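Shown next as structure tokens: one chain only, the form predicted alone.
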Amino acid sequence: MKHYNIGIIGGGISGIMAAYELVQHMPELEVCIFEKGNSIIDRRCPLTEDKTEKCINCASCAIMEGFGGCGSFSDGKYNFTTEFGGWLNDYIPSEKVMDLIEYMDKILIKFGATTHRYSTQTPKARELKKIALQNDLHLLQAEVKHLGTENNLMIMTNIFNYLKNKVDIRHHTEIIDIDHLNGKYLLSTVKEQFSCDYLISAVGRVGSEWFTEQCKKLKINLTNNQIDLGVRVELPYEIFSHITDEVYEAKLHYHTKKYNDLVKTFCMNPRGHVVTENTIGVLTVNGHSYSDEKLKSNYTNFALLVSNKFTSPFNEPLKYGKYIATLSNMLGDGVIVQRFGDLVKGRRTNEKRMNKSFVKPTLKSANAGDLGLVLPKRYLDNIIEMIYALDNIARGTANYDTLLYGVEVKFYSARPEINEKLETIKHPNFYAIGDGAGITRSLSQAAASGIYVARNILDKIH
């Protein structure tokens, strides 16, 4: 049985940053990243490479799994804020979180990231904030850095090449079980076992369901997180250009008048593309955007998500989100796309109606359908009301031909009971970081959590 000083389950941004920080300060440590998916060099999605018209359910989804995590094929947006993107400041002072994010940014720059940032503090951005407030929309304050999908992949490849001779990176190694015996952690795959003194769970959103089950088995108390569920909107770039040209990504929050529910814009991609993800066995939607002008589209896409935090007696938010996504897949043979005007009129978008649309889907594999048969009425009402609210600050958002893709779900694990070091209270030397632990929900804070835990382990070792 191979033994390591530190085992990291998951090769996404949080696990990568933890490994980087560990070997920077103690290169003699034996560190291993256990990754279910492929090397970043071998990650290929047949759908994005036009080798198939629909997801073929690869054994390991190249978009969601592999070194670099799902962030590798994202458009590489890093937000510099504690206003959103996670809950690290539930455990760490906000000033410390910002220090960690700035430190993370220096690492990314070292491996090729741009230094340019967009800001909500410019005069034009402050005017946008005022106009939003006049329409009961709240523009969250942050700086944002956009790397671009192609550049983000390059940066992750550079980090991989740096780390591969300093830590063990075991690809195609799915940890199926964790045990804690005699002060050591035993990690089991189908074929072999490993042990480690310190264990970091960095499984990401795709591993959230598995992580929850492992916590239950290890008798670690869990708290249900919210679930974000909604649609991805696609419309002509010009409609939001006065906003995205200034701040790039506008995080707009709105409380609906009908239900007082929170609806928010998320993951805005100017001149981007809508893409699919295979998340926990179901197809959902997301968005990408490139830095290269030749790869850009004429459209902007963003998610509209309704946030709900379930209370007793219901305690299965992951299964609920998965059920809605599965229903969408069943009715639409994958991802459904519908014109906003058809949704409001209560009629299905069919192929004939889609062909008449001025807005053409960038996700070619999406099938015209009816989101009214998928999303609960409360979600639909909230989304429709939010679109009309956005139309007040970006005229044309509520156009008939605005496209809605469904569904988009952000799965977050139930949060384990941890201390201020992000160490599980039940099991010492077992740490939980990133989106898969329900502690973060962004690349920035996920990366920061990895650096923070690495430092805490180094302090213990010293």
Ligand SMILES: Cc1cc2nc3c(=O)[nH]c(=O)nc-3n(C[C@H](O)[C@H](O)[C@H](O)COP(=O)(O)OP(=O)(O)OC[C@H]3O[C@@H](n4cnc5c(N)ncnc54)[C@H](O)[C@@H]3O)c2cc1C
Second form
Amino acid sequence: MKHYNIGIIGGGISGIMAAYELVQHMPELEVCIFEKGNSIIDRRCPLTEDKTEKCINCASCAIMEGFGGCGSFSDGKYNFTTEFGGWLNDYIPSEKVMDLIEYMDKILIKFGATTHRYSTQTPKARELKKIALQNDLHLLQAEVKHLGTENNLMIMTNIFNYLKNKVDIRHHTEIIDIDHLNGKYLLSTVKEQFSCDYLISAVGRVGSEWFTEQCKKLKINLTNNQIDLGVRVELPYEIFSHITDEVYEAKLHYHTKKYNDLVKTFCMNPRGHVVTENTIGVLTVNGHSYSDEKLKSNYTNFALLVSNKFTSPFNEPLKYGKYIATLSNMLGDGVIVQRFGDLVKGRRTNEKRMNKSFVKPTLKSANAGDLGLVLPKRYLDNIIEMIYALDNIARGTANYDTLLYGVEVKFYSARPEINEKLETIKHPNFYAIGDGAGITRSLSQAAASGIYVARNILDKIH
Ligand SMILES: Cc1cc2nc3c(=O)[nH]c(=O)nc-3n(C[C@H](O)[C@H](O)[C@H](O)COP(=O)(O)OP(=O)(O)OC[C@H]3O[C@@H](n4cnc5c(N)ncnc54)[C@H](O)[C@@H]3O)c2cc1C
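Return one more block: the form predicted in complex with the named molecule, after the form predicted alone shown previously.
Below is the whole assembly, all chains and molecules, this chain first.
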């Protein structure tokens, strides 16, 4: 059985940054990344490469799995903030999280990232904040860096080439079981076993259900997280250009008058593309944008998400989100797209109506349908109210032809009981990081959690 000093389950940004930091300071350590997906060079999605018209449920989803994690085909928006993007500051002081994010940025720059950042502190951005406030919308403050989908992939490839001779990177290696015996961790795949002294779980959203089961088996206490559910909006770029040209991505929060629920804009992609992703077996939507002018579209897309934290007796937010997404897949044979005007009128968008639309969907595989039959009334009401609120600061958001894709779900993994070092309380030397631990939901914070845990392990070893 091959033994490693440190085993990392998951080759997303959190696992990669942990591995980088470990070998940077102690190159003699034997570190292994176990990744169930493909290597970065072999990650190909038949849908995005136009080889198929709809998702064919590949054994390993190239969008979500493989070296680089689910962030590899994202457009790499790195936010410099603790205001959103995760809850690391529940464990680590905010200033320290910011230091870790800045450190991560230096690593990205070393591998080819731009140094340009968008800021919410310019006079124009402050004016936008004021106009938003006058309309009861709250513009969150953050610097953001946009790498662009094609650059993000290139940077991940550069990091892979740097790490491949320093770390064992095992692709197509899905860990199916974790055991803790005599102070060592045993990791099993369907055909092999490995052992390690220190274990880092960095499984992302895609591995969260499995990780939850492992935690239950290992008697690690779990607390459930919230769920964010909604739609992705697509509209002509000009409607939001006064905002996106200045701050790139506007994180706007709003409390609806009807229910006092929080609705927020999320993952804004100026001149981007809507994409579909396979999340734990269901098709959901997302978006990204290239930095190369030639690859840009004429539309901006962003998510509108309603946050919900369930209270007793219901305790399974993940199942709830999956259920709604399954319903949309069932009715739309995949992702549904509907014109805002049709939704408000309570009628289905069919192909004929869609053909009349001035806004043409960038996600070709989406089927025209009726989100009113998918989303619960409370979500629909919240989304419609938010669209009218946004129309006050970006006139045209509530146009008849604004497209809504459904559904977009942000599943947040249940959180294992961990201490301020992100080490499980029950099992020493077993750490949980990134989105799969339910403590982050962004590239920056996931990366920061990886660096932080690597440093904590190095401190123990020294
Ligand atoms: C399309 C898309 C666009 C996005 N855009 C942005 C953005 O612009 N900015 C931003 O901040 N965030 C964005 N996000 C979110 C961001 O990508 C995640 O927050 C981040 O990647 C989390 O990193 P992670 O390392 O925790 O997990 P992941 O990146 O999900 O990596 C986890 C890895 O673990 C592997 N794995 C899981 N289980 C096992 C197992 N049992 N054995 C072996 N391997 C396993 C998976 O295959 C995967 O590669 C986007 C996400 C998507 C899907």
